[in-house]
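One chain comes next, on its own, written out as structure tokens in the form predicted alone.
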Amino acid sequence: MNLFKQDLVAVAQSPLQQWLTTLPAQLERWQKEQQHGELPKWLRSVEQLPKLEAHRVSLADTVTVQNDNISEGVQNRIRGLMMQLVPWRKGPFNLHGVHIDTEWRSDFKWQRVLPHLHNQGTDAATNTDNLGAKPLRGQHVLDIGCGSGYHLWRMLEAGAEQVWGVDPGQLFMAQFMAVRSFMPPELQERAHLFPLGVEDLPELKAFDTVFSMGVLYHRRSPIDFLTQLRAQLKPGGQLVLETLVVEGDEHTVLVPGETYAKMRNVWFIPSSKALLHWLARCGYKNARVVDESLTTLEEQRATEWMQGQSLVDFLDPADHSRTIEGYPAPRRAVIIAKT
């Protein structure tokens, strides 16, 4: 349990505490049963890390901690164990001047949720927002499916008090201990990831603001998926989900077959319209979508931080706008709803 530690001490001082009733048990088992092979190394990846002051920090676009002393060879050092956690999907981080280009350029989706989120009692139609420009202040927020924790960093922009990321992919789990370690005490002790998936969650119905981005279309079960999202909001709570969808009316579905843009667990592709329908079904109130766009080769490629195939090898050489296969090339859309 030490790797927790200091978060299952937050969650004992925070509103979710009971999530203790639950979570140290998973964690245990998780640690006794269910760690990948590799994460052992990840981890003294992460340990040999130098110990930095944080002089800058910048939770914007580019994730920045800079130490303006910092040597040429304990750079080359961290670029180094930095590279042993590759591939790096979500980002992008400036880390003590290691640039670490991810395959998807994050920011991007950040800059087309950020102008929606509001804060309890905002005016949801003009977001006008009396507490100035930090749309989640004060908020305890949870991001399903949160990768390396790219997005954590940028709701502690945003205001939030509290982060709380759960994914079950733990090379992200390192990748996010390797950028923590580098943040300020202060910092540090407002993030936190769970290798856990949602249904591994009790319905806590006590966060300000849940995201989920990039999760939907795995599930087997998107309405069962909505409605664990649900069981996480404290009554009038916001739901931010970005997902992919197609262009159709509210009957619209696509089932894909074995594989959508050579991904293979890609179940349910909704359109907007039909995923309204589902959100309104589900008992979530005034939903609505605030942003719908087609994914660009420039948000999503290979970099030398992750040299696999990459969205350009997903699309039809010779039409981008459809998949290899002959799906609707991949278009993505963020909607807001309460409860």
The other form holds:
Protein chains: 4
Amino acid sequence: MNLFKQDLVAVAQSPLQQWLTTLPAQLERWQKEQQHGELPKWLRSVEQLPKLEAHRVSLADTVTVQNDNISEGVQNRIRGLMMQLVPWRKGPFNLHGVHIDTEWRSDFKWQRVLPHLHNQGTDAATNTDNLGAKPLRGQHVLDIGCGSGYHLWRMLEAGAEQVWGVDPGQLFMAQFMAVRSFMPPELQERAHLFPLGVEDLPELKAFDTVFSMGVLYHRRSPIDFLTQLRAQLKPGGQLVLETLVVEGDEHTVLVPGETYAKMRNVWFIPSSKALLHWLARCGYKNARVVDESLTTLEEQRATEWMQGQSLVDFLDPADHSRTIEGYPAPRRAVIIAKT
Amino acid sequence: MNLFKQDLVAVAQSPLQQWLTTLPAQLERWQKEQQHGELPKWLRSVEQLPKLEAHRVSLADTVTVQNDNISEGVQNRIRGLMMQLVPWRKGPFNLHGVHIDTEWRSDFKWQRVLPHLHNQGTDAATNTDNLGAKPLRGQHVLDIGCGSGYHLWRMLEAGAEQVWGVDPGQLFMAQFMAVRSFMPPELQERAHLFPLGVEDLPELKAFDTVFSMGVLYHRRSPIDFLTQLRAQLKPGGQLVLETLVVEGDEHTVLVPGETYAKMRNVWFIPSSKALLHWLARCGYKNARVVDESLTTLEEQRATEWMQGQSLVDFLDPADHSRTIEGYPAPRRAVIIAKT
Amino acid sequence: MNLFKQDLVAVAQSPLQQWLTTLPAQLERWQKEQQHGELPKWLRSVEQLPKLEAHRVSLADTVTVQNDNISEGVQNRIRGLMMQLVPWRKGPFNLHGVHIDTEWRSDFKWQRVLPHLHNQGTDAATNTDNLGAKPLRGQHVLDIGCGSGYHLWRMLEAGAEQVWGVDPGQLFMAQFMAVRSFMPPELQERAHLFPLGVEDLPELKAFDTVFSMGVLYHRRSPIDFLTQLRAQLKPGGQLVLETLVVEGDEHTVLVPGETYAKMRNVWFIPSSKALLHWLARCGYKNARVVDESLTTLEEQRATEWMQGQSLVDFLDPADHSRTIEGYPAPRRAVIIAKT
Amino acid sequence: MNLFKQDLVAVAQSPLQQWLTTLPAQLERWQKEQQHGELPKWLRSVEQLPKLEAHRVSLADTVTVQNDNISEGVQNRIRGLMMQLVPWRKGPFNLHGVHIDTEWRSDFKWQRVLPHLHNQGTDAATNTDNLGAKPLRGQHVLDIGCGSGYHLWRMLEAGAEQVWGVDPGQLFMAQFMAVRSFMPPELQERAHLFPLGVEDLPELKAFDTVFSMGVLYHRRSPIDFLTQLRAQLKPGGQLVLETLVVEGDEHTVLVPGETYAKMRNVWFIPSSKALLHWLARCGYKNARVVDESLTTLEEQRATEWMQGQSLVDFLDPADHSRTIEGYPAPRRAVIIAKT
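Cool, the form predicted alone is there; where's the form predicted in complex with another copy of the chain?
Full assembly next; the chain just shown is listed first.
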């Protein structure tokens, strides 16, 4: 359980203590099962990262940590070790001058989400009304499908007390631990990632805000997924849901064939209206679409840190309004709802 | 385990022996849990039914058992005990002259289904091509959501070797056992009902034909449901799926509000086209709609044996093409697919 | 579950049907776990055994099956395949003229046990009173730690309806299946061996007689073991317990050091008096010692079919009344008790 | 999980973090199961205890907490509430002047044990050699069967860092929480009691010292018990075992009849020599008897706080060297061993 020792102390001390009924056993089982995969190799890269004091930290658009006396040699060492952890999807990061230009400009997504977050504490002001306020101030925030954890740092910037990411991907785990290792101790203690899926969580009913960005369309059962998310929220908590949608009325749902934009395992892509209705059926209140937009080639593209195919390869070369399979090109909605 | 003693012997002797890894423990747990419900009372009614020799049996439209020397007193006794088991939904039955006029004329549904069943044995002839053939000859057939078990007897009529119904409803269990108790021993040994849901079944991959009539729209996850059905079929087996549909293209799916035709827990009502596509995504082959029709007031209505509300009460009084909630009136499709 | 298909049908048809709540899942797990051990090789030897009609069968001292027209070549084939299954400990067997001279003359033990068995049916006569009677007539009999199953055949000779052996040893499983394959179908159907330990059995409370010969001293908890045996017996059933004992009063119990007679995992060797008291504490009635004797070098010795060390090697060469470790030489008691 | 919130934080922060894989789920299950027993009533008494500052605390023979300004009325209130928790067996305590004169003078037992405790840290000095040293300094100590937790406070006096008691008894839980509620915060944080048996513990291999006083003779399987204790100790850890013994050689073990000294569920009372041998078989090293003595009528007797029968009632009135059943009167040995 070594990997998660401090994280479990944080759980024990938090309003999420109930999580201890399942989490430690799951983590132990997970660690045993990973022993023969690639994770040990990746974790060795993480361990070899230099330990440097963070003279300046910025959790704004490019999540940045800077030591003022860094040498080029150390930078090269960091670059080389972080390159062991490719592909990097969610970012960007700048770690002691090493700029990790990830496939996604996840800061774009955050800029669409941030203005609409609701501060539970005041239960009135939104960020747009009150620009100086931190909309997640004092909150325990869960990010389902957090990937490398980029948004976790943004949530801390937005005032969260503790941020909890879950994502079953091994590589994301290693990327998160690499980034966290550069952070100052007082931030390290507030950011956590557990290698789990939402179906592994007990009904905690304890988070102030739950984020799920880019997961719903991968679920065979979107209704069960929305219900599981709701079971994580305390009464009055807020859900921030971002997913693929199609245009259409409340009865329109695209279930693509074997692939959608070359992704396997895409099941339900509803219209925003259909999705609002599903949320109501699942017991959410005040669900509203706060953003809906087409994903651009600036937001998702191949880089030095993700050299595989990206959005441009997933679209019909002759008509960027269509995927390579002929479906509508990726359109994403951000929906906020309350329990 | 007394209730199911002979059924478990039948499982052990069948190609479904693998089922023993879960079924007996589930049945034992179930029996313990039912001890304080209404089941014991209903089972006492079943036990008090007279044991009469069956001089004539017909498994045709009205499932009928007749002893030639029945007295009016015995008939009254049967009627009184069977009335303890109201409401009767699937039928009709005639048991020693007691006609159980159920809410549903389930024989209508069977007439729509039967001509399209495919005989796995010959793997060529359908019933329409070969009127003398028994389309389920020699088969092990599973009926998910079998209710009182009416169709189980029709499946035996269609040649099935053994028929296995599952339905979690306690009352259906009692109704089935009541009807079975009138049957001659050689038929009793071939018809079984277990109080389970499809999610309780292991992946048996052993049935020749699986029926699911009137269940899919109650499932929160239709994709998981179709996958579970497929996991029951042996390679080359056939699925007979009957469910509510709406008109529309392959992207049309109705998710109603709290109720649909006054039913709670209705989740997904796809168009037939959407449903065919879902079946393909779940790995079924050759899925085709063999019937699609509106449910009539002759097929579903209140009777002496089901005195509650029925279809006429669920429709808009001013416009029978609409439900009371304003959705399209119940339209049902029968789809047959292969694994 | 192929290996045990017929055995599970027998369980389903027996008074032991309750066993189905655990047994099939255990057998399935076991079969999966054995796939990479030696069992597959041993089972191939069993499959290659010739299928011959059994013209004469004797379940007396040497368990014997004989086809009258056996050729020397076939005998050699049988001998070679049975030799693949060495070491053979419990016997002897004669299979189509191939005499399997096992380490133990298990017939000696049976001769000490048999006269004292009590017929549950008549609940009065013992075999000594009524030499013509079959003392296990009509019974379901369990043999815990049955080894190759030699005594199972003797129990059938003594009138048992069905005999059920359990022993976790893989090799014993293969030996049993080899011997059973020579038996006529009507005997095959009545003898079963499951690769389980007593701790794997649910509380069946259904056997007429339970045998445990040569197991107790290997148990870390003899009290739990006696309790588990009792949980297999129906009310009024009989236990036949054979185990190592030492001389002494009811407070005398030998717990040897690392080995006893070169056996590891020997824990408690009580005096007969202590053992009778333990049985009373565990709720048994009328426990009595029916035999107590030193194991002789005629009863346990190396043979062609067990070429390793045997009793003579376990005793002090200078003093056969002592084991090589200096403990009292093996003394065995047979105790019969009732529930 | 409210009851144990701070205890779980302590587990998370300790070398026992592995315990979280089972403990929180067990505690949650336990709390649910206790809802309809007497525990809620007892806990209400605990909650009603006055909260007073502890001006003086002594963890010596009578565990004492004193506020200097206590009024008679408050004392009477404490006395009344503590009387709700009778019978009190292990003590004595003096809480703000309320002297709880328990059945056992557990301080006598501690005086026999304390001089022999071995300080793991220095791994050389014992308390007898070095009277100023605290023999449990810095240790994590487990007390199996801790009852009211009296000895836990003594272990803190002896220098333990954290003391962990387990005992499945509900009343002991309430008594412990009552006593702890009087302690100053810095002591409350270091003493814990979980309502578990030793069989509920995973193999933590993490405690410096494990105490088991007065439990072994209640176990059906002493060998499994000793093995379970060993699985709690870190390499080089020490076991302190106190249990009933009889006089005799290493093959002498008393298994009494239904009762011993009117106690039910007494199974194995070995001689000290036999017990030393068992410890060696279970892998302990350097096991030695540090005390063996008859329990006196001064040490165990009825009091105002335990008004039922006590030792004098369990002995033969005519011969105090015998129990009422005629067995040797209670003789207890203290054994210390290493892993």
